[in-house]
Every structure is written in structure tokens, then in C-alpha cells.
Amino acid sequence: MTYDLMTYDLVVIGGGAAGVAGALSAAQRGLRVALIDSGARLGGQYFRHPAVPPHPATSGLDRFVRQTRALSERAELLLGHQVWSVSREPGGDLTVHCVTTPGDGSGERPVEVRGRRLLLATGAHDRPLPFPGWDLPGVLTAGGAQALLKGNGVVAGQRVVVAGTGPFLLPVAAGLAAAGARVLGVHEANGGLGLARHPVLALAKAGEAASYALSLARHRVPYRPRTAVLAAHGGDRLEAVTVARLDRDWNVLSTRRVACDTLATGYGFTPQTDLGVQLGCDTRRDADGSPVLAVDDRQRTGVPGVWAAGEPTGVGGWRLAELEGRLAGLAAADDAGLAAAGESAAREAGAALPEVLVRRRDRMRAFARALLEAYPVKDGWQGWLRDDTLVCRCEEVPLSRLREAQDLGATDARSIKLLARPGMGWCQGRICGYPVACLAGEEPAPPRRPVVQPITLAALAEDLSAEPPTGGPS
């Protein structure tokens, strides 16, 4: 086992717009700063990209990659690390427990970082919803769509529909419209005017909104408003989905069906807070209901030494994730310098930061709230549904299993979960823990996982068993 003996001023988990921010504003300010991340290359999920992207269409990618560069001259970038634990040393100190994959094939190894401070930076994943056939080969995340094409330039089909709710639909179909696929339609679950009631905030994003609308009208790619996919249709693989046009409750008004080999799709995004949960941190309820970390001001949550930014803290975009990292960065620097000074007191308090980026933060938390409460998730998907429906795809569990459960007497979607075995497979709940606590009548709960992500059983043992050694690194 690896132990890294350096103990960082500050350690920053996620490679992304957040975690890159924050670690290069505390880096710029002297700390020695450490960032993990499991990928390949920093950048996390928006900014994923080739190892020598050609010619760059991610808005914001030119500036990430100085960012990155300057951060790699005054940080250790450990990547390739997929952290599962973060514990509290009896001095005070975080570790974060980490595995990594070694290319002489010796299978996983365990490390262990060390650091003063720990900035959580973890971004989120895609919110999908069950519907008949969501399992079938060609059926993916919008998220995954786009991912494909950006980190790989594949294009996820050639005949290509596009749904859910949110704007995030239309960077991806714009995106995969320009890659050669035939993008059949953008259908909106949501009305198409969704920020009508906030005039201001809407403004502001004018002109990112027009951009899309040019693309996908260049294209000839339907935008379509109050319509959903209901079903998927395929033997081996996709060959069709029903869609369905629906009221203002997602009740379904009238369907047709449409041939396609690809269906990408996403009702929003799931906040990443396993690793502030098992560290004790608050959550809080964002405009969508989704729990998410609770952080004050200066982006601290209520552990001590722990601070977080992006979408830990709820789902606004890059540019939020960005200046949240900032001044998360800002605030560990310097609650660092005043911790070196001995002022107690003042560490309480803490150095002014930047008002106008906490102007700016504030102005994109607002825009954020209001796309949440402009995009909701209606109840009437549970309408879509038929008994043989896969709710949970890992331990293939259909409604029917939920309805006998809750006949049985579950009353919640912990007791779901005992009686009926939803998220209890490989993805402990990422996928079908928000549509099982739908189905349960309550809000999702903030994941509770002693080991986050998945582990080898050979891996554990040794970092639970092995004791750091009293020289130099191993």
C-alpha cells in the first residue's frame, strides 16, 4: 500500500469547472494543494474533451485548459484516483481514501492522502425516469450522449430523438446535429417558455439560448414543447419510441410513434453529496427538492475544514461551479494563513472575499433556482408506467414488485428498498433512487454510503488493514 506522507494544506476532490477553481485560486495563494479526480484528464463532465481537442466548441473549454495548465505547475494532480472514503484523523486532519489502477495490471491499489482542509467539488450525474423499454441498446442518458461525443467523438446514432426536460437538452441535440446525426426532434416534457415569469434572468442568457435555436433551425431539428417519450420499441436493440403530447401535468393527451435508433435522454441532474454526507455535512432542499450540501458565504459547510462548490451545492452550470470554486479556494486560503497566525477569533470571521464575484454568484444562484422552478418533474410520469416496467435495471425490479411492497405495508422508500430490493445492485441507488422515492410519495434522501464507490473486496482489506509506514513514501 501507497501512503502519500505529505500532509496538504488543502485537498480538493473533482476535476472539473468547481474543483480546478478552487484549487488553483488557494494554489495562487501559496497553499500546496492536491486534486483528485478518477478521470483520465481534468475537466469532469462539461468540460470532458480529447486529449488534443482540434478545435474546441465547449463554451468556457479555451479558458478551462489555461486553468488546468497553470494549475498543473503548482499542484499534484493525482488522476486516475476514484475516491470511496473520507475519515477525520484524531488530530484533526482529513484522509481521503482513494484506489487507483496501476498499468502493470495489479489490479486496484489503495492510497491515502492526507490534508488540512478538503474542498468537495464532485459535480452530478444525469436524473433519468423509467418508462417501458428505457433498458434496451440504443436508450441512454443525454448526458451520455454528449459525452460519447465529446470525449470520444462518437456519435451515439444516426437517427436520434432527443427528450426529457431542462435546457440541457439543447446543447445535445445541437451537438450531436453538427457531429452528422439526424436529430428527429427535441421534445420538452415542460412548456417552451419556461422563464417567461423571470424577464431579467432570462436576458441573460439570451443570447447562449438563440445560439441553439440557430443550430438545431440550421439543421431542421423540431423543438417541441409539452411532449414526452412515453415507450421504447426494439427487439435486439431500439428501433422506435411512442411520444406522447401531454397537459400541463404530464398527463398524456395523445400519442404517435416515431422510427429511430437512438433516444438520448434527462430530467435534470442529481447533485453528488455522498461524500459531505458521510463526513457529517448538512443538506439542504434545493428548488427541485433534491438534497444538497449546505454551505454559508464563503462555500463552507458545517464540518469544520470542509468546503464545497459546484453542484455538491446545487445544479446551476459551469459558470456558477467556476465562482463557487473560486471563492471556496479564496476562503481556504485564508482560513490557511490565518490558522498560521494563530487568530482563532478571526479564523471565525475570515478575510473579506471578492464582493463582486459574491455579487456574480449570487446573480447565477438566483438564474439557477429559476431554471429549477421553470423545468420541475411532474408527477404524471407515473402515469407512463405498466407493471412490467424496470424501475430498478441493476436487480431488475419492476413496479409491480414496488406495488406488492407497499401492499405488504412498506410505507416509505427505505422499506420499498428492504422488502423489494431497489437500488441495493451495482449503483446502490444513483439511477432508481429518485424514481423510487417518487413512487413512494416522498422527497429523495440524502444518500447515506459508507463506501461511495465501488471496491474491490482485496483493495479494502489492504487499506483497512495496513498502517501507514513511519519513513519515507512506499
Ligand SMILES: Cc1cc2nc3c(=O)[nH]c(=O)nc-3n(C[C@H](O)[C@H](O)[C@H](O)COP(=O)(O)OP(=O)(O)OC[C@H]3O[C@@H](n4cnc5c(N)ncnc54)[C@H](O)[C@@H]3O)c2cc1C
Contents of the next structure:
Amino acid sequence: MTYDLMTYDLVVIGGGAAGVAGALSAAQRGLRVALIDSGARLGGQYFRHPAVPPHPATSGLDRFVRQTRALSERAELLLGHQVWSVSREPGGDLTVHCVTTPGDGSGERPVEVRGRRLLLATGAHDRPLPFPGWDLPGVLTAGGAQALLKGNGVVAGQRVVVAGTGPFLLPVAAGLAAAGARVLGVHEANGGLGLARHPVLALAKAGEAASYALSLARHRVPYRPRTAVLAAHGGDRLEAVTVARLDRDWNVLSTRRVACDTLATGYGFTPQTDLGVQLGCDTRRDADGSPVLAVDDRQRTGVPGVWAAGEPTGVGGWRLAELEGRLAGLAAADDAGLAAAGESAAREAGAALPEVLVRRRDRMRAFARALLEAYPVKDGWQGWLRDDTLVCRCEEVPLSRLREAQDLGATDARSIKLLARPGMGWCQGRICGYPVACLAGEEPAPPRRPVVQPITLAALAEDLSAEPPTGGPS
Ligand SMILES: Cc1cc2nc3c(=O)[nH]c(=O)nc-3n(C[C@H](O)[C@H](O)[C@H](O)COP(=O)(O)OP(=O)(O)OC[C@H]3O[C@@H](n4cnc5c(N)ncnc54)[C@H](O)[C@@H]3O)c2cc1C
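The block above covers the form predicted on its own; next, return the form predicted together with the ligand.
Below is the entire complex, every chain and molecule, led by the chain shown above.
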């Protein structure tokens, strides 16, 4: 067992835009900060990039790289550390339980990091929908295709179809086309004018949208609103997809077959809230029905000493994530200053945060809400499924087993899970939780996971049998 000797003023979980900005603004105000991320490099989903050379086309990357350099001089960076749980010590401090694999062949090792305050900046993950054939090799999530490209320089395929909903499909298609893939089409299930319907969106995103439109035009990539991929076909791997024209509610009007070797698909993102839920933080529904961590104006959750920033408080893009991170770092530093001065009454209110940052964050939040409303997931997708379509890939649960569970009296997603086992496999419902909730006629519930990342029994046993991290390394 490795123990860190220090009790940090602030422990940040997540090294994306929100976590880095939060850690840096707190460290610049004198807090002793540790930042933990499971990745080998800082960057998170948006700033994911190979070590050298940095990906040139990512806007904001230069500034992010400057932030990470400044942070590495001021804070402890624990990369390659996967957090599986956070617990509260009797004195009020928080212990973050991680595992890391040192690379000396000794296997997974537990690590505990203790802090007085915690900032949750754990981002989001892809939200795919099931459809016949989505388990074929060659079918990827849109985020997966982009991660391969940004992180490893790997182009997912030669003849690629991009499908789903939301503006995220555009950078994925543009990136793949620029890297040499033949992108056969971008199939947006909603109307293509989602952005333009909201004047605030149109203004704020006009430049970005135009640059993607230009890039798609340059590579002759057709953008087809109100179309979707209904099924993937192939033997050992993907050979073709069925593309459908849809009405407003995503009912099928007509279909055609398109030969391809790769499909990148995504229907938005699911915020990663599980560590916050584990600690007892309140959640609220975002505009798309996703449960997100509820925070106040200072990015505080309802649990004392715990802040949250970025996608766990609602999906809104890297700029909003960075801003929320900065505000959370400032608020945590303020809290530490007041604690040092013994000003417990003033702590409730805290010093005012920079008005200009607060106003910008609030504007961006309104923008994020409008974006979610412009690209909803409509119930029509449920009609694309067949009885044998796998809904849960880990446990190989087809739609028919979910329906049998419902016939047996399962009325909600939880009882469907108990009877038919969707969500009981490796991903613990991260992928199938959303569609199962929709098929049960519910909004997705906040994830309750006592262990949020897979951990070996040996590492778990070592962690649980260890003394609390109050002394030196054992
Ligand atoms: C697959 C994907 C691709 C995206 N691509 C784009 C894009 O091209 N353009 C865009 O504007 N937006 C994109 N987004 C949205 C994007 O997530 C945000 O705009 C931005 O990255 C949010 O920053 P963040 O700091 O909140 O989260 P992230 O950047 O996601 O950072 C979260 C970090 O937390 C770490 N983490 C999470 N859980 C744990 C744990 N238990 N233990 C240790 N570390 C943990 C992760 O490794 C990650 O580094 C993408 C989102 C996803 C899911």
C-alpha cells in the first residue's frame, strides 16, 4: 500500500479542462493541491492529444498546455491513477481511493490520497443508442473514433459513416475526413437547423459551425438532417449500414443501404456523476433529462467540502468546463482562507467571485441548455429495435428479454435489471443504463456504484486491510 504523507488542501479528480483550471486557480492562491487522473497525460476528452507533437487543430490547446506547465510546478500530479471510491474520515477529511499499475510487473496497487476539500471534475462519456448490429467490429462511438484519432493518430476506417445527433458529429466527421478517411455522410437524426433556431446559439457558434461546414464541403462530405443509421450489417465485421429518412419524431419514412467499413455513432453524452452520488451529493435533471450534480453559484455541491465543475454538472463544452473549474478553484481557495482565519460564519457566504467570470459562466450555461434542447433524443429510436437486438452488450441481453421481464411485472428499470441483467456486466450500466431507462419509460436514475471503476480483488483487499493514511508510507 502506498500512502501519500500530505493531507492536501484540495484534491481534484479529473485532468480535463475543468480539473486543470480548478487545480491551477487554487494552487495559484497558495493551496496545496493534488490532481488525479486515470489517463497517462492531462487533457481529458477535448484536450486529449499525443505527447509530441500536440494536435494543432484543437482550439484553446496552446492555453491549456500553458496551464498544465504552470500546474506541474505548483501541484502534485497523479496520472495513471484510477479513482474507485471516496470516503469521509471521522475528522471530516476526505480519502480518495485509487489504483495504479506501476509498470514493474507487480500488478495493480492501491493508493490513497487525503484532502480537506475535493473538486469533482470527472467529465462525461459517450451516449450511444442500441440498434441491430451495433455490436459488430467496425461500429464505434463517435467519441471513440475521435479519441483514437486525437490520442493515437489512428484513423478508425477507410469508408466511414457518422451518425447520431448533436453538433459533436461535426468535429468527428471533419477530423476523420482531414485525416484521410472517406466520410460517406453525416446523418443527423434531428433537423439540421437546430442551432439556427436559437439566435443565441447561432451567434455564439456561427464561427465554429462555419469552419466545420467548410471542412466538410472541402472533403465533399454530405450532411443529411433527419436521417439515421437503423442497422449495421456484416459477417465478422461491418460491411454496410441501413440509413433511414426520418420524420420529426424519428419514425422511419424510407431506407437505403450504404456500404462502409466503419460507423461512428453518438447521441450526446452522459455526465459522470457516480463519485458525487457516492458521497451523497444532490442531483438535478439537465435539459435532456440526464441526472447531473447540483451545485450553487460557487460550484459547491450540497456536501461540505465538495465542489464540482465541468460535465458532471451538465454537458456544455470545454469552455464552460474551464470556467466552472476556475470558479470552483477560487471558491475552494476562499474557503481555505476563511478556514485558516477561523471565520466559520463567513464561510457560508464566501467572498464574491469575479463578477465577469460568473456572468460568462451563466451565459454559457444558458447556451448549453439551449443546445441540449435543440438536439433531443426522440422516442422513435425504440421502433428501430428488433426482438433480438442486444440492448446490454456486456451481459448480451436482447430486447426480447427486457420485454419478458416487463411481462413478468417489472415496471421500472431497476426491476428490469434484476430480472433480465442489463447493466450487471463490466460497464455497470454506463452504456445500457440510458436506453434501458428509456425503454422502461423513465428518465435515467443517478448511478449508485459503491465501486465506480473496476478494481482487482487483490487491490481491493489490500486497500481495505490497510491502516488509515495518517502516517508515512507502509
Ligand atoms: C468522447 C468525448 C469526446 C468529446 N469531444 C469533444 C470535442 O471534440 N469538442 C468539444 O468541444 N467537446 C467535446 N467533448 C465534450 C467534452 O467532454 C468537454 O467539452 C470537455 O472535455 C469537458 O471537460 P471536463 O474537464 O469537464 O471533462 P473531461 O475533459 O472529460 O475530463 C475528465 C477527466 O476526468 C478523468 N476521470 C474521470 N473519472 C475518473 C476516475 N474515476 N478516476 C480518475 N480519473 C477520472 C478522465 O480521465 C478525464 O481526463 C467530448 C466528450 C466526450 C465524452
